[in-house]
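Next up: just one chain, as structure tokens, the form predicted alone.
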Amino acid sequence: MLLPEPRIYRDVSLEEAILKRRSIREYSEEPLRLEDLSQILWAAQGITDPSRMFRAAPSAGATYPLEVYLVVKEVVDLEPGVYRYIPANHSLQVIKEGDYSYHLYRACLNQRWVLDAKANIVITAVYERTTSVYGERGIRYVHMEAGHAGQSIYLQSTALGIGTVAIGAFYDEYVEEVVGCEPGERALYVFPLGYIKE
């Protein structure tokens, strides 16, 4: 399913969302609006640069070793399911039907905030696509990759009024599993998403 185009210009500047960026884990009851979520997805990998597809966040060597996955529970026009986010036309793939949340936040040591969140975004890394090119310093590319993804989506998500906090404690192998990682395939960071209470 296609995405809402991403907007390149609003209100709110980068030096007042580096101002109000905070961790939050308290969350409204309103459901995400998917055009919101559509502008966070490419903020942390859309594409930027259609000639080249250089993506967002920098890739050393542009190799792009992250996945993108949303694990959705209440946005609006959007099914609750398990989703990949396909940067090349900015749409979203259907992996799982159904909501995940009460799976991920279990996988996420019973972080209270991943399951009050509307959805949550799960990066995870393939880091062959890395070291085959790098060796074993395209470990330390690959967690540098995630931490620019991670600030992306905070900056984001604070310009939009949209709550997140990167979330690094989880079962690995758990959350691999709600979001059907392929064999290979490890995952690094989950940020669950709410508008902040008011």
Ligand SMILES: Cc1cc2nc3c(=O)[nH]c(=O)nc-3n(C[C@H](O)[C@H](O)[C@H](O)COP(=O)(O)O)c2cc1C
Given for the second form:
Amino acid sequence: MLLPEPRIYRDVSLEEAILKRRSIREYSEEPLRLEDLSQILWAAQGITDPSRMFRAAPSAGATYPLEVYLVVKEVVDLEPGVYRYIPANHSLQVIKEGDYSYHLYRACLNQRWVLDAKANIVITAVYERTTSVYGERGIRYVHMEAGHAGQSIYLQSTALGIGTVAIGAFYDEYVEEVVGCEPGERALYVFPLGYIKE
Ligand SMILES: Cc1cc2nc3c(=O)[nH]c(=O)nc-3n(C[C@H](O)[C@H](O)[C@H](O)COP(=O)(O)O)c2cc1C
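Can you switch from the form predicted alone and show the form predicted together with the named molecule instead?
Let's see the whole complex now, leading with the same chain.
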């Protein structure tokens, strides 16, 4: 399904988003709006130069090793399920139907905010895309790139009044099973999302 078009103007300055960015682990009960999720996915990996298919986050040699998944619990107009973000046409592809947030919470060492979130982003990497060009050094490039995408998720979420926290502590294989990773694809990051409590 195609996602709502991202907006490129908002009344929050970049400086304000940097200043206010915090790791937030408590969320309101309000379901997430699809347009807000769409905006965060765009900030993470959206196409910002269609002529060259370059993305929002920099990538060593434009090799784009990252994949972005969404584990949906409660989003308006989006069924619970696991989805893959397709940057090329700013859309979501259904991977699995049903609410997998409990599985993800268990995979993330019972970190409560994963279960409380209305959706979680999972970033994975296909290292081969980058190491086939840069060899062993490509491994560090992939991790740097995940950091770039992660910071964009933080800043865009802040600008939308959405709380998130970078999660690196999890059982890799279990998270990879939840999102249905292909062989050679590894989980790197989880970002729970929910509106910040008033
Ligand atoms: C690579 C990385 C892994 C992290 N893993 C976790 C995690 O598993 N669980 C968690 O609650 N916070 C995690 N954090 C968030 C840090 O605890 C948080 O960034 C730090 O306490 C500073 O707070 P701030 O983000 O509000 O500035 C992680 C942050 C990074 C950068």
